[in-house]
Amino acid sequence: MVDTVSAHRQPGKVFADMAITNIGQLLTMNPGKGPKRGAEAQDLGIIENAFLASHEGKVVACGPQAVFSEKVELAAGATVTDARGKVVAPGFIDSHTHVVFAGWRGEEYGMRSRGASYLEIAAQGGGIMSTVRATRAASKEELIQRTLGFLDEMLSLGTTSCEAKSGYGLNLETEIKQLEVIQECNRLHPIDLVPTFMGAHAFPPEFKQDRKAYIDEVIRMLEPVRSRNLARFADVFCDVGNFTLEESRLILEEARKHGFELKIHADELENTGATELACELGAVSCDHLIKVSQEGIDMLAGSDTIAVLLPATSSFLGEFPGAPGRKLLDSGAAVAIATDFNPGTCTAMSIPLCMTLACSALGFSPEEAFVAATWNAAWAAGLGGTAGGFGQGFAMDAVIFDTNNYLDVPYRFGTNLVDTVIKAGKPVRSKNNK
C-alpha cells in the first residue's frame, strides 16, 4: 500500500520532510470511513518491512521499505528515523480523561479497599466533591503547571491526543478556569488536547436542596462556554445519586442547542437507560456501560454512538470483569478505550494499561484493543479522518514501541515499551531523550 499526495518534487515521488524507515510491522489501521466494527475492528493493516513519510506535520506515503527511494524525495535536512525492525503504530488517544484537576484522594482508596462503597464515599462528604473543592481553591498557574506535568507523562506513555473535561468546578468560575487551563495546555503540549464541558458532573452542595436550580445554573453556564469556544463537547453523569434521566436529556438538548457535540457517561454504576438516551439523541459517544443493558446493546450497534469503556475504572473500583466489551463488539457496536484518568476512580494514564485490561478482563483481542485505543478513539475524540491511523492527509502522530511484535504492547503487562513518539512529524520523546 502506497499513499501520495500531489505535490511532487520528481515525477512519481512526494516530497517528504521526515520519515520513519526500516520498520518492521507499521499498523496503519487500514484508514477508511467512520468507526471499525465486526471483522474490521481487527484489522491494523500491518505492512512490514516498511517505511512511513511525512510533510509539514501529515502523511504523504507509507509502504514497502524496498520501494522507499523510488517513492519519497527528502527534502534537505529532513529528519529520517531508523526504527530498526521495531513496531510502529499512531499515537494513541484517550478519548475519555479529567486531566485538570487539584488535589488526591488516597484515603478514599484505602476506605474503598476497606469495603465502603463509591456513593457511601460521596455521602461522606468524598467523590467528586472533594476534587471540586480542592480545584476550587487552586489558582490557574498551578492547575497548568499540574495538568503538564500529567501530559509529559501521557506522552512518555504514546498519547498524542486526548480529550479533557471541566467538571471540577461546579460554578461557571471554576468552570471557565479549568477550560481556560485545557486551552492553554493545548498551547503549551505536544499532545493535542479536545475540551469537554462537564459542570453536570455532580450536584454541588450550594445547590443540595434544590436540583432544579442547578441544572438552570448548568444550562446558563453553556452560552459564556460556548460563546468564548472553550469547549466543543458537553457531557453528563447520567447516573444513580448524579443526574437522572429525565434531566440529563434537558441539559443535553439545550448543549445541542448551543453547537455543542454529545457525550454521556451513562450506566456505570447502575442502568439508568442512559446508553439509550445517547444512541437517541446521537451523541457522539457514550462513556463506561458497566450496567448497560441489551436494549442499549443493540442500540449501540444500530447507531453511530460510540461506546468508550474504560477497564482500567472498572478494575480499579472492583468491578469485575466490567463492560460487556465482548458482547458489545460481537454486537456491532462501534467500541473506543480509554484510561478515564481522575483523582477518584482511576488514578491510570496508561493507555497499554488499558489495553491488557481490556484483552484480559472484556475479552478483546489484541488487534480490537489497538483499534480502539487508535482509530475507534479518534472517532470519539471528534478527530476521525485525521488522527488514529497512517492515510494521505493524516496527522504524523507515530509512536515507535522497543520491540519488533505488536502483541507485546498489551502483552508485556506493566511495561512502557514505547521507544520514540513523534508528533505532527517531529520526534518529541524518546528513552534516551526525554
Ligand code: NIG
Second form
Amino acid sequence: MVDTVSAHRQPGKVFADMAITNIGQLLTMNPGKGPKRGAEAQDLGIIENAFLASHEGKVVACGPQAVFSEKVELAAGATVTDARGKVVAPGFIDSHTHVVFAGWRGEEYGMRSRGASYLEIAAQGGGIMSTVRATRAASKEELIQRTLGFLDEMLSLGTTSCEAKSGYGLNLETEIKQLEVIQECNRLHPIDLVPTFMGAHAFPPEFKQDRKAYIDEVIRMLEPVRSRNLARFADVFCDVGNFTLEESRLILEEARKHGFELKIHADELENTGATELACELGAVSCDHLIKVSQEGIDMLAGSDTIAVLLPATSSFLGEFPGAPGRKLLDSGAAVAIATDFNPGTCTAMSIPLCMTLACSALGFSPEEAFVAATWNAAWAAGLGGTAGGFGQGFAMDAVIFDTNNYLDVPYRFGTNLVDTVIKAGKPVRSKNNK
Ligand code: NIG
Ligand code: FE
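Right, and the form predicted in complex with the ligand of this protein, after the form predicted on its own?
After this comes the whole thing, all chains and molecules, with the earlier chain placed first.
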C-alpha cells in the first residue's frame, strides 16, 4: 500500500523533504481509529523492504522500496537516510513520567532491599517528601538543566514524546515551577512533552493534620495552572497512605470542571477501587494496576480508559510479577506501557526495558509490547491520531534500530539497539554522533 497526498509537484508523486529508504521491516502500526485492543493489538502493520517519506515533519507516504522513486519526488536538499535493511518503528511515547525532580533516593533503595516497605519509608518522612524538599530547594534553572539531561537519555533510548507530571512541589509556587520547567524543556528539547498537574501526589507535612485543607489547596491550584495553560491532564495518587477514593473523586471532578483531562495512579500499592473510579469519570488513563480487581478489569474492558502498565516500577518495587497484563489484554482493555521514571519507584527511562519486562513478567507478546509503547501510548498521552504510527499526516518521529528483526528490541534485554532517532523529520540522535 502506498499513501499519497494531493499536494504534489510531479503528477502522481508526493513531495518529500525527508525519507528513510531500504528499511528491512517498517512497523507502521497500521493506523486505524482509536487505541488497539484484542487481536488488533498484535498488529504491527509491517511492510518489508520499505521506504518512509515525510514533508515538513509529517509523514506523506510509505510503501515498498520498489516503488519509492515512482511515488516520491524529493525536494532539493532532502535528507535521505539509508536504513540498510534495519528495523524502523515509530518513536516511543512514554505516557507516564515524573521527569522533573531534584535529588536522588539511593539510600531508600538500600533500605527497601533490606526489607523496609515503600510506605514505611514514606511514613518516616522519606519517599515522595524527600524529593519534594529537594525540588522546592532547587532553582528553576537547575531543574531545567537536569530535566534536559534526562530527556537526552530518553531520546537516545528511542523516546520521542513524553508525558511529564508535576507533584514534587505540593504548593502552588513549586508546582508552577515544575510545570514551567516542563514548558521550557518542551521548547528547548526535541522530545515533545505533555504536561500533567499532580498537586495531589502526597499530603505535605504542613497539611498532615488537616487533609481537607490540602484538598482545598489542590483545588485552588487548578485555576492558575489551567489559566496559564501549564497542564493538559490532572492526576491523583489514589492509594493507601495517599488520597482516598472520595478525596480523589472530589479533586478529579473539580479538575474536569476546569477543563483538565484526567489520569489516576490506581491500585498500585493496594486495591482501593481507583480503577473503577477512573472508568466512571471517563479518565483518559489509569496507571499502575498492580492490585486491580476483576471488577476493575471488567470495567476497563468496557470503557475508553487506557490501562497504563508500568512494569519497571513493579519490578523495582519487588512486586512480582506485577500488573495482570495478560488478563487485561485478554479482557479487551486498551493497554499501554510506560516507564514511570521517578527517583523513588523507577529510575529507568528505557521503554525497551519496559517492553522486555512486559513480555517476560506480564505476559505480553513482543507485538503487543510494541503497540503498547507506541500506538496505544500515544492515546494515553493525548497524542492519539498524531503520533505513535505512520499514518499520513502523522509526526515523522521514527527510530532506526540496529537489527533486521523487530523481535530483538524486547529480546536483546539491556542492550540499547537504537541506531538513529528522527524527530519531526530531522535526525536528532545517531549512534556515531550522540
Ligand atoms: O508512580 N505512585 C506515586 N508516584 C510515583 C512514585 C513517586 C516517588 O516515589 O517519588 C509512582 O510510583
Ligand atoms: Fe507515577
